[in-house]
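Just the one chain here, laid out as structure tokens, in the form predicted alone.
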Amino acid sequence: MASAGESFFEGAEKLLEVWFEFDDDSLESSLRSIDRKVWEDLLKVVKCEIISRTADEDMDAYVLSESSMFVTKDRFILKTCGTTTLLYAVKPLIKLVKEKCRLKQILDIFYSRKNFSRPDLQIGMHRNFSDEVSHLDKQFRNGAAYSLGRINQDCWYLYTLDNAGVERPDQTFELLMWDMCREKMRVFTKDVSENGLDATKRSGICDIIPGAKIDEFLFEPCGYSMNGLLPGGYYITIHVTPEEEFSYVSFESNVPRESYDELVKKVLEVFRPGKFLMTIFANKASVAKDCHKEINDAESLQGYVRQDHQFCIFKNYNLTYTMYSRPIL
């Protein structure tokens, strides 16, 4: 994390989701049976580390020095913030598995990410969405790749496969915020905060979705990341670059509910961005599915106006893009 003042932070993230399918159910198909050294080694070509790590019965939940990554039976989540090149990662880790384990096929893939604030801070491909997808066809032959929002303001891009995809219920709910509330930031400050257990108490964190197993790290001089498990799979991330110049913050999980008002209230009580923009992914199979009609009749929410909204459907995912501000008085 860069010091108030001394150079700019790229807080939003770069985020990766990759389903696979194995020949067999046996440990060897499987991406925990992956040692902890070659996930080191793949994160080098993205350029960050491993800063801690916390695991239940499934999931294995790593805090990085940019952000999170999470691995499952079948489903690595990578999400990367600052300079990092992670889509350089993409053809190393699916060579990893076919060597590692006995995969049959790519379910499904995500990449996604808000509009940098400095592109040109970027490395090589990163620059430029559109040379990420470049970059990405040449390894998928049925990639789709859409933008959302306003691209001459603030938007955010997608890519994924067209194809049926994962089968199983599943849904990720993001908020990614910004323009932050200056004293609400100053809780993810070494000045305030003594370590990531006190910044996660004193900002109200713990209370988002109780019962959650947590990792969290408070940087220094400033900075936060956090990784949650709960049981069944399901995990919270959260990430606070902290600087008033370029605050940032981004909130995510695959909790599944039919409605998730209340859990916007409670991370706009904890964080008051600003400006925030939601996304929701949620198949055919999941509880969320229909969640999109509840967002669409909300023009205002917790004291924010809409900008903008877009309703999205795939052929197994509904897609839900909803930007928020508060207004100018």
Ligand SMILES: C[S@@+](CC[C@H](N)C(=O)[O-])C[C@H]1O[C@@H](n2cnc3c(N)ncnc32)[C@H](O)[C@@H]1O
Given for the second form:
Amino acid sequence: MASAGESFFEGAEKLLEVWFEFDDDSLESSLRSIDRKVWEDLLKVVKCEIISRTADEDMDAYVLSESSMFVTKDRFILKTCGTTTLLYAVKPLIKLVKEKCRLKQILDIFYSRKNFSRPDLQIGMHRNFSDEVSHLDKQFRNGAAYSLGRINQDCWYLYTLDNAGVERPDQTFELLMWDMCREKMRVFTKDVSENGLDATKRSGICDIIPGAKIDEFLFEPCGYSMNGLLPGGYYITIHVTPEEEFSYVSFESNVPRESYDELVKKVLEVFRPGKFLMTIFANKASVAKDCHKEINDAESLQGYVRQDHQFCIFKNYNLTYTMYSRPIL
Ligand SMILES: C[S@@+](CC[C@H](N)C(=O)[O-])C[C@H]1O[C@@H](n2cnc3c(N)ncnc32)[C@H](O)[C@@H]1O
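The form predicted together with the ligand is what I need now, so please give it after the form predicted alone.
Everything in the complex follows now, all chains and molecules, and the chain you saw is the first one.
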């Protein structure tokens, strides 16, 4: 376990999404043709390992000792928490895709994370976003780095490419939550739930997006991770760090929605955070392309008050970053 110190775990994840374009449609021109052993070796560089795997027509989804990995034909997502060293895997990842598949080009890259609670406990470049950016800049031309939110409080970092990017519909919705409700978090301990499936049912996670093929894991003595697959190449992933002193939960999905209102409501009901930040990326072809307007108008949401709100227009994607907290009464 890549825990960050005796009684502390950094729940906030590093999130990498890479889109590849291949020369042809042959079997080898798919990330899914890469053997599990090769992914396991790549994950050693990151300091985490595979706990379980599930798959459907479109995607392989792995629950990791520290979060999740999703592999489709041409998209690679790696989300890791604790003191994992995710960015050390970028160079080896590209090398192995060049070796194993007929790579034409990298279409787009997204690396993002919330500011860490204990950056001092991270390893190497991950202590500091500027160092992460320098590392990525050495590998990519056209890199663009941003910081959204309050740099002296809670913020969210993003590195992407100033490229034409992905043309088919694509959207990513994330809710990063902290200062969690103590009662809600108890479900994600072995004191209350027998196993992952039990925690999925008791918590209400199973009702957030019904119909998903769920693969979940309940850690000992506490902690929970799940991946859910939906037809059409859609995923949900949820990770819970329930310890009161550093509680944190993340929800991420690429399900397309014209409005994310209902989804936000359901996730907040299940977890009741004290604070959360929400990011929505949608490209021009996505049905979610106009959802930003609705969020723009939401000064309060389910009893939460907005603290920060920013809207970014990139070459191919629009992004909303917004942060809410429960008012202190
Ligand atoms: C399940 S992972 C999920 C982290 C995720 N990024 C989040 O959103 O919180 C972390 C939780 O599992 C617990 N845990 C227990 N054993 C673990 C292990 N071997 N590796 C990682 N986490 C473990 C940690 O203490 C923490 O509560």
